[in-house]
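We begin with a single chain expressed as structure tokens, specifically the form predicted on its own.
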Amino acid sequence: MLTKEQKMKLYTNLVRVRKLDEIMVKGVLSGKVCGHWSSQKGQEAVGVGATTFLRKDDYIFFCHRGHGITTVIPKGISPRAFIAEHFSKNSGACQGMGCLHVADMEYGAPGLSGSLGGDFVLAAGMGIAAKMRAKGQVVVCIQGDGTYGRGTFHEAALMAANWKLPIVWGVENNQYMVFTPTSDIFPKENMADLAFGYGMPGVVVDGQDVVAVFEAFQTAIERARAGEGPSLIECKTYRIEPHTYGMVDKRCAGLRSPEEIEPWVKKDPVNLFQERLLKEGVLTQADVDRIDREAIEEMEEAERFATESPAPDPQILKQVLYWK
């Protein structure tokens, strides 16, 4: 059971990273972001629910869309150093050289595969460095829909199914493998189904809600400090936004309609989860107006940093760009 400063926590970090990406979308459009933009909007309850409660020393693997900001900005890593790296700025954390990697293994973030879905091999090393170490330490990965029919899913599966590695496999399903719809692709209703050949759990959520999310999630954590193995878990939710900023929005050979993606914006994580706080009297509207105003305060403040802060240095660039 959650109690009211868990719910208070969620729902903070659901509005934080909700600004976070109205900051990204702002930077795309003016030119500051080096690189494109993959909205998460809609999509906050995964990640936020998934990973606002670990512990500082579990490792956390994230979907690309986001770039991972559902997952890192809840586990504590710095909006500064996020908006510097997409600003390429070196904010002294990290050198601005990338806009996917956006890694901190203070915070038990390695950052982002060369390939989507090459974080199931990364995790299931993970695992089985956390498992060596027998400190309770758990491995949370979750990826889009389109990585799981990989075969670096099924590899890392089967070899954290026979080990008991300590992971919990999450499927953010926003239904589309960029513009092809995911029940064009998978023969199965629920993805969720895959955990079945592995013999691990294999749940189905609602990912429009964080607390529903949060506990499905918390039931896996559990099961795999206790040394039980990983589960599956599929959280079911929709991408509003198109699949980057500056594509056109498709559907197949045509366009996604209005009619499509009205219902998902009526289920719209955040709001949903504020009217629930607010009947259950958890919230007033003095503390949601507080909460939304100091979010856009960190966000903005955390810009001003990116835009001041230094180019990397000139030899990283060279270093990367000639390999020398």
Partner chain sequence: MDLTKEQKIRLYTNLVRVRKLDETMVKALLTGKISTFFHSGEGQEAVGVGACSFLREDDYLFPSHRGHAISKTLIKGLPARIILAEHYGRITGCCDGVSGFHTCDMKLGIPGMSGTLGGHFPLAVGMGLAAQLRGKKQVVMVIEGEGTYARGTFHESMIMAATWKLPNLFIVENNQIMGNTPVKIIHPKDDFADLGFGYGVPAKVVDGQDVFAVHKEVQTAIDRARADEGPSLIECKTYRIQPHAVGLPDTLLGRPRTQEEIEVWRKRDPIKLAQKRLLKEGVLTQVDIEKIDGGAANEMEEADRLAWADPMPTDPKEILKKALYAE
Given for the second form:
Amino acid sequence: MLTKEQKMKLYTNLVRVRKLDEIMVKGVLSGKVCGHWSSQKGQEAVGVGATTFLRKDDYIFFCHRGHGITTVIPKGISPRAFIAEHFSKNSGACQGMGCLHVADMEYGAPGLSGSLGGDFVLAAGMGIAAKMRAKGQVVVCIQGDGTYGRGTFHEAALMAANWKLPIVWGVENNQYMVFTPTSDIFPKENMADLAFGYGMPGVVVDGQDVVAVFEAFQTAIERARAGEGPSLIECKTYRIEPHTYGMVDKRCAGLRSPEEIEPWVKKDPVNLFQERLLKEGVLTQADVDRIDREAIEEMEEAERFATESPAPDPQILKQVLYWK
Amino acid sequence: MDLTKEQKIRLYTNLVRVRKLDETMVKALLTGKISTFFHSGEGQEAVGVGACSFLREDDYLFPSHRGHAISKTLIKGLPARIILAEHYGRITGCCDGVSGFHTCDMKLGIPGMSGTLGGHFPLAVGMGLAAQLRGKKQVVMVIEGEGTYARGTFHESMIMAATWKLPNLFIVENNQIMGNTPVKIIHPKDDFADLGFGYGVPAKVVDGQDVFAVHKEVQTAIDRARADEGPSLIECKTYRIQPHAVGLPDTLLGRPRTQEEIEVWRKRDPIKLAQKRLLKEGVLTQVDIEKIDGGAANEMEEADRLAWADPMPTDPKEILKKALYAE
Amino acid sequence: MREVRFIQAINEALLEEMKRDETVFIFGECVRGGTFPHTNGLFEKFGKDRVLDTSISENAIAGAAVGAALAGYRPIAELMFSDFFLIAGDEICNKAAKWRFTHGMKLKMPIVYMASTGGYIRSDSEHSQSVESLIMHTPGLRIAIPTTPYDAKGLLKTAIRDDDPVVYLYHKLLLTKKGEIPDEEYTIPFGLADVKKEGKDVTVVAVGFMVDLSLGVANKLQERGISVEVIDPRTLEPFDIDTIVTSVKKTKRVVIVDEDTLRCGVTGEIGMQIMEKAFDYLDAPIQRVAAANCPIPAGWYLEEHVLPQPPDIAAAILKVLGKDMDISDMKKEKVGFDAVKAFGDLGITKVKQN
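Based on the form predicted on its own presented above, generate the structure block for the form predicted together with its partner chain.
Below is the whole assembly, all chains and molecules, this chain first.
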């Protein structure tokens, strides 16, 4: 059971991530974001539920959608470092070199693979390290539904299951792989069914319900910390925004219909949780307004910091290749 | 559907032919006629023979490297002389002697052998797609060792084949040893067939020493594939009698393999099992058995003699000039 | 000093480094004892937590090495054949090589990717390739190719201690080669070429197994009055161009020999670097000897027409010298890889002869 404080924390993180998403959209429109922005609006409950209560020394891998905001922000990376990285400033998490590839090993966030599916096998390796170190660390690897089609998942899942590595595989199934509905490219309804072949637990959970996500991950994480091996959790969610911000919102060759999106807007994870907490008396409307205001202030301050930071010195390119 | 007497005899005869060719190739290796290596498939013949004996000529087949695929390619129709000639580097080989042991004959639906294990899966899916487009009810069979099923290419290919309901058959020839590693220490579950569930693909485990059992399961899957019902996964449990390659140290995890384990499986030799059954059923007599044995021995001896006498290329450089592009 | 085989030198380096640093571990297909027995004995000594057998999953082996390195370990990923680097291209060339850069130079990537390399074994086009050109071409990967037991041990120890990804290639035909190594601990720094034979008439820069072939040719030419200097770069990244330039200033003539494909191969890169740094000292155009622009055939009569051969090296040397000479005694390399003999010689595993 979650305490009142824990519920407040989950809610606050949902709001913080939503506000950061909005700041990033503004950053794209004002030309400050180097590259693109793949909004994760409406999918926040997955990452927030999975990572808010991780230990600092746990490892996380995240999918490209949202460039990791729903996981790296709850894990502890500052919005300043996140935004500055996207603005390609030297105060960014990767000194402005990575843009959407946000990484900070202090928070167990080793980065983002440029090729989708590249992270699975890396996660397996971090699982080996965590098991060897025997400090109870876990690796949480959340990837999109499309990415689970990569063979790297099969190889990593076999390795993790065979050696009982402390890994939780999360599927953030937003039902779209760019313009293609996932149902067109995967033979079964539930990707969690893949778990059976490897002999690990596989569960399906409502990805709009941050508490349900949290509970599923918590069970898997405890299992992993106890040395009982990996699990697979599929979170059913939906992509509200186009593939990347500003892109034509297609479904296959045609356009996606607003009727399809509408029911999912009603299942917004922030609103759902807010209603629940108001009803439970955990939050008052005053709390809701305060949390909203504080999150906006935090993100606006971070945006100003990033805007004012200097660009990286090109001299840096002379020392990029090797450690020494 | 029950097998006819003729079909049973054909399965048995094919088992014996494959064994004799395997023996011929071991001898060829030890006498230096094969210049590289030979991965004997002794004791595993029932998998290939059971799966391939009744394939159509226009079906496609991707065989594993074990036994250099003879339990599949010989059965699919590639003459022993051509298989041997290829190993001997003769121009009469199926690839003009260029390939060493990478058998290929598109007329028989054998597109080649991947040098990297697991390379076949996506290729087979592509051929499955072609077969589906062509609409002639061809099937595509991949037979790979269990170790190979760990490759990510399998996962990617299964998703594709299952989503598009392609006429593919994925057969696991589980001989329990990957190189020098027992497969039970590298795979998390007992049955590779369990992998089928995640893709919604029917999967079966079958006794890989029993040629009739293998045939029955495979035939069901072939019928499904020809009826456009999609791919199947069949795991045949068998055992590798010989070392990874003939002449290599026979070790497991760096230590010599115990003979006791091998002996247990020798008792379940697929030829002996089939023979016993057919004698009991009255399909074969002892005389028939000797006749089949002698026939297969003669076939392989003659193939060997002819292949060895076949010519080498007179100008290797001419072959290499044509190596890269079609024109 | 004592005499050991190449494969034992590798084995000793692994043993010593795993003992010295408990974050070093090795994994791959059949590493407890397998195709190439250089990992034998490690399992008995370090147990299943540090000597791990994997399934056939090159992506996972190469990628898990990156993950373990990111998490503070020093993995050695054994890929068996360098051809399989192509399977794991994403993990090796995109992750290991580039992630430090992509993520702001804060990540350490202490990985060794090791595999056998090269042909002359009449295997096939996917088990005989040399991949040094591909690796040298990729920014962010170091590459060491030892040619003697001494170098094999010293370079591997350096590779394991290096904080960046190192590709370490051992040629199949060198595994049984004997040579002397010191009893005491030593390492060999990267980026330091070794003059394997001094000479004054022509400089031969040879990579990997080509050093052995070139030395054979050099010794035969010595008898007829041609003095060949043979230089082994040992590491292609970092690359010691200075030692080569010094030699070129002395001999004024260069032949570069490599087993990888000629086109876009390391011979071209090395040759161009010499042009840039020592053009004024050259008395003849540089000659290159490398594999033909063709996959490596498995058929036993074809391989010798694709891979570089001693007569090719001799002819190139005579060409830069402007000499004509009978070299019919230079034999083609046709030894093949006799696994039974090689492993039997090592005495590591009991060989069952049929």
